[in-house]
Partner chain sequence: MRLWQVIKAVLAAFIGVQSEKNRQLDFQAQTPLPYIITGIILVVLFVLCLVLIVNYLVAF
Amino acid sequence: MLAKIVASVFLFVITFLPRLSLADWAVNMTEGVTDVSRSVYSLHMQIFWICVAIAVVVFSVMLWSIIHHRKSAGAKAAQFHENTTIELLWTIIPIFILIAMAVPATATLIDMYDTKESDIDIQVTGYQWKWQYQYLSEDLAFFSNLATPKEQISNLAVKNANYLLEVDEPLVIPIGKKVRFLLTSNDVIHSWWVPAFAVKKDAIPGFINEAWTQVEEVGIYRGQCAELCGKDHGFMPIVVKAVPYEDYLVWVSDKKTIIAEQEAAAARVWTMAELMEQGEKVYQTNCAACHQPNGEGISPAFPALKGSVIATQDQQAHIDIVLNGKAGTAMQAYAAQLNAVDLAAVITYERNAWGNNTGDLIAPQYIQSLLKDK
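Just the structure block for this chain alone, the form predicted in complex with its partner chain, nothing else.
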C-alpha cells in the first residue's frame, strides 16, 4: 500500500514538475490600463492576501493542535458540547473581516456603475457571432468580425500571435475621455469583456446595460465574448484601439468617408467577376460560420446552399431570405447589417459558387432599391 502511494506521488512529481517550472507563472489577472481596472486589481490582491493570512493562521492552529494533542503524547480528548464564547468569536470575526473587504469593494463598484457625464456614447450590440458598434453622437455604425483565417482554425496554417483575438474593424476610442458603453443584443445573451478595462457586462436582448471606461494609455486591447452564446461563441473577439483624441477625430471622419463611398458604389455597374470576388469575401466573413466555406452547411441546423432550391432557382426567395432572414432560425436579416453592394455580391456569389452555376448577376442597384423601400 505504502509503496503504491510513494510510486504514484513520484509519478505525479515527474509528470507535472517540469511543466510547472517551465510555466511563466503569468496566471494572475491583468492590472489593466484604467483607474477602475487598477482598483479592481488591488482589491483582488488585498483580498487574496487576507485569504492567505487566514489560511496561515487557521492551518497553523490546526496543525499545532493535531501535533500537540496527539494520542501518543498522552493527550486526553476533552468531552464537551458547544462553547458559546468561541462560537460567537468565529461568527463575529469573519463578519468584521467581510465588512473590511466590503467597504473598498463597494467604493469600486459605485465607481464602476457611475456612467454619468460621459464624453462619448457607444452602443454595443451582440450578434451571433460578431459585435456591432454604433457611435451615438456620430451617425457611425459598423460590425466587427473575427479576422483569423479559417485555415488557422482548422490547423492548416500557422496560427497568428493574436489567434482568435483579431477583428477586421476594431472599436476605436480616444484616450483620456470617458466612454460610455450601452450594451444590448440582437439575439441571445452575450457578454462584452475587455480585461484591461475591467469591463465585463452582459449584452441582453431587450435590455440596455451600461458600462464605462477611461483609458489612459494608447494601445490595442483585446477581449472576448464572456457568455456562452452558441456555436461560434469563441469566434467573436473584441479589439479596442485607444488613440489620442485628435487621431480619433480623424479616424471618425475617415471611417464615415469610407462607408459613404461603399454605399455610393452601389450606383455604378458591377461586373460578374467583381461581384464574385467581393461576394466571396462577404460570404467568408458573414455566412461561412453556419453555411460553411464549401456551401454545404451543417445538417440539420444550417442548410446547404450548394445545389439548394433557393440558391439555384427562386431568385426572389433567395434575395428575401438574405435581406430579411428567417424567423425562428439562426438566419439573420442582413439588410440591417450589410450595404447594397455586399448584399448583391454575396447573393451573386451564392448563386454561382460551388457548382451553383446559375449565371445570375444580382445588381447592387436593384438591392439598393429594395433597401430604400423598407
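Taking the form predicted in complex with its partner chain as the starting point, write out the structure of the form predicted on its own.
If you are looking for partners or other molecules, they are not here, because only the chain is given.
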C-alpha cells in the first residue's frame, strides 16, 4: 500500500511540477496584429471548441455505455442492424459539423489569398542562409543577415532575449498599408514565416508565391525560415519593423542615400588595413558559416581557404569564383549580393588572413569594372 502511495506521489510530481516551474508555458497560437491573423486565431478557436464538444459527447456516451451496459450488470447487446434513423443521424450530423467548419475556413482562406490592390510590393528572395528584400516600386534592395554574435552561438557569451532572432537589416514596412510579398528562392526551398502576421509561404526556386499583410500596430515582429533548408537553417531569422507611414518614407530616403554612398565608396582608394577590416566583417557574415571563422572549412563539402590554392595563387580565379560562384556546389555567386567594396574587401581578406599573406590588394574600382561588364 505504501509503495502505491509513493508511486502516485512520484507520478504527480513528475507530471505537474515541471509545468509549475515554467515561467511561460504558452501552448496556443498568437492572435497577431493583423485582421487575417485574428481571423485565423478565431477560426482555430472555433474549430478547437467544436472538437472539444465532439470529444465530450462521444466519450460521455462511450463511458455511460461502458458503465450501464456492462456484462457484469446483466446487459445484453442490442441488435439494430440497418437502423435507418441511426444511419441518417450519423450522416447528417457530421455534414452540419463540416459545414460549420468549412464556411468560416473558406472565408478566411479567400481573404488570405486576396493580394490585389496592394500599396507596396516587396519581393522576398531566400538564400542560404539569408533573405533579400526588393522594394519593387522604390528601386531599393538589400540583404538581411543573422546578427547574433558568434560568441553566443558558440556558448562563449550569454545569450540575449532575441537569440537567433536578430538581423543586421530588418524589413521595414508602414502600418495601415497593404503590403504584398512576392516570394521566391535563389537556391533551395525556404519558407518565410512571421506568426504575428499569419504569413507562412514557401519560397521555391523558379516560382513566385504571393502573400500579404496589413499591420495595424507599430512594433518589431520576428519570424524564421520554416523549411529545413540546409545545415544553418536555424540561423535564418526574419525581423520586420512596422512604423508610421511618414517614418517609412524617411527610412526609404535614408536607405537610398546609404546605398548611393556605398556605391560611391568604390571610387576612392582603399588601404590594405581598411580592406582587411571591412573584409573580416563581410567574411564573418557571408562566408564563415561554410568555410569557418578560421578559414579551415568543413571537409569535404566546404573546402578550406587557409593555405588553399584558390586563396594563395591564381588571383583571377579567386575573384571569379567569389563573383560567379561554382556550379554544382554550395558556393553562391556574390556579384548580385555584395557591393564592389565588400567584394574587394572579402577577397583581399581571404588572400591575406590566417597566414595566407599573399600581399594582394584587390581594388574596389577593379571589381566595379567587372560588375559593370555583367
